[in-house]
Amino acid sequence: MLTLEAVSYRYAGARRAALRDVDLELRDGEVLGIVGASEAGKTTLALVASGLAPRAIGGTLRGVVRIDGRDVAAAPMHEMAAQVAIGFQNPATQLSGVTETVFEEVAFGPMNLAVPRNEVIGRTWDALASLRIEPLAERHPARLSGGQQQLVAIAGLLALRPRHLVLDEPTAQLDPAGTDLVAEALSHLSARGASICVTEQKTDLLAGLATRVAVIDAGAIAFSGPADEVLADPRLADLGVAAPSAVRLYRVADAAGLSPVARDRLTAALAEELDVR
């Protein structure tokens, strides 16, 4: 379990905190979706939840974070990066850049946890073939297309296998049949007990995806819950949140004077349609 008990943090020089007493606790098998404006501080959350921020950047950290119920303000780096994985959606902060080939880029990161060789080299087959991308294994990191390059980092978290893994708008660069393979390798890591917390744009990555969902408004937790409820809550949109098609068409239809039936027909056609892609 990753927990953040009244935590607020402040970037080195900044005068305004850019998270303010934020209590979230990610439950393992979750998967909690994090939603909000531009600078609503998304990413902020994401690099306290996986440890990088103070210890990497700098800042000021105020409440606890707690993994699996340690607190880890004093936990080394080493063992944090072996409990909990953060993927950006650039992926170029995310690829080493020393290796030649995708399949050691995807080992490298079980390399350096020492992971016994023949458990690397299952893990990254395992990885590459959840998001598909096995044909890529002999091609160069850097000679990639930027989706092909994101899907790649994310194979290198996947084989890590974490515990605990914060992505930072992972589909931002991929298109809808590469943000369906993510949504898919993700679901079944949470089904093997990982807590996944995710910020994202897509709501509709979301709607299919998270277990709960907290939207984040000027550094602060406005409001959390079930996902489809959240998903669905009106207050989304003065926040900056498109809420996910489905809604929107349901809201649509109920405009348009559509009996209850109607409407349940056209959301679930829309629903097997998402599916299908």
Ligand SMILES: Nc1ncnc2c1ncn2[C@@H]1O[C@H](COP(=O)(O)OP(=O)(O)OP(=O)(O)O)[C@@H](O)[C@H]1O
Given for the second form:
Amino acid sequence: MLTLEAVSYRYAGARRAALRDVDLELRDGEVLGIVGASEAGKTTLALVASGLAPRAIGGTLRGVVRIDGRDVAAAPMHEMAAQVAIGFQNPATQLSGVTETVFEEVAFGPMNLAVPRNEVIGRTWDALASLRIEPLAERHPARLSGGQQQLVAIAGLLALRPRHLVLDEPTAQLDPAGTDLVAEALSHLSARGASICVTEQKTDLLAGLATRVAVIDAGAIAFSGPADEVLADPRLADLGVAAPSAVRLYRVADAAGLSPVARDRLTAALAEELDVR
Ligand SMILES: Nc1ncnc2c1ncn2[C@@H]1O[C@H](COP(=O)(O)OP(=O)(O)OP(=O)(O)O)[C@@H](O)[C@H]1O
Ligand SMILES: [Mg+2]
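Can you swap the form predicted on its own for the form predicted in complex with the ligand?
Let us now look at the entire complex, which starts with that chain.
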């Protein structure tokens, strides 16, 4: 479990805090979604939860970050990194830049954690298979499309078998098929007990994946709760977040004056047809 207690964070030289008084609990085996408008503080939250802020990027943190109840303020970055893996929106920043093949790239993380060689190989094939990118194994990571790089970066994180995983807009570069693969891989990881925090603008991804969702606005948590409730909350739009397609569909059917039975049939049929969650 990863918890933030009354956490505020200010970037070095910034006039105001980018996170204000954030309380958040990321429980074992759950997927917590973080949504919010542009500049709301999603990336900052990911940096603080993973320990990169302030350790690697400076700035000032107030409040307490705990892993399994332990205050990690004094823990150095390498110790945080062993507990919490982080994935960024732009896969180019995530790839090591020192490997010649996708296979080596995905194996790079667990190799550095001194995982035994046979296990590294097993984990690497597993991670590639879970995102259906085994055919890319021999390719050069730098010569892939943005979407392929994003899947490779996520495979590298899966191969770490992290207990806590923080992902900042992991599907930004992916098409719907790639997005579905990531959702499936993440739900497998959480089913094995990992706790996953995903920031996303794509609420469709979270609708099928997240257990709970927190809405961040101007650096503070505006509200949070069970994913179904938060994603259908009319306040989302005011905070710059588009509701999932299924919720929008339901509202359109309602506004068009369909009876509740017809509306439910239509939304169910369309969900089936369009694969809308
Ligand atoms: N390195 C930095 N130095 C100073 N201020 C920063 C820095 N990075 C971000 N900020 C500010 O912190 C606030 C939160 O930014 P953040 O990047 O966390 O938002 P976000 O929700 O991830 O936005 P987006 O949807 O555009 O990715 C913004 O006001 C932003 O201008
Ligand atoms: Mg961001």
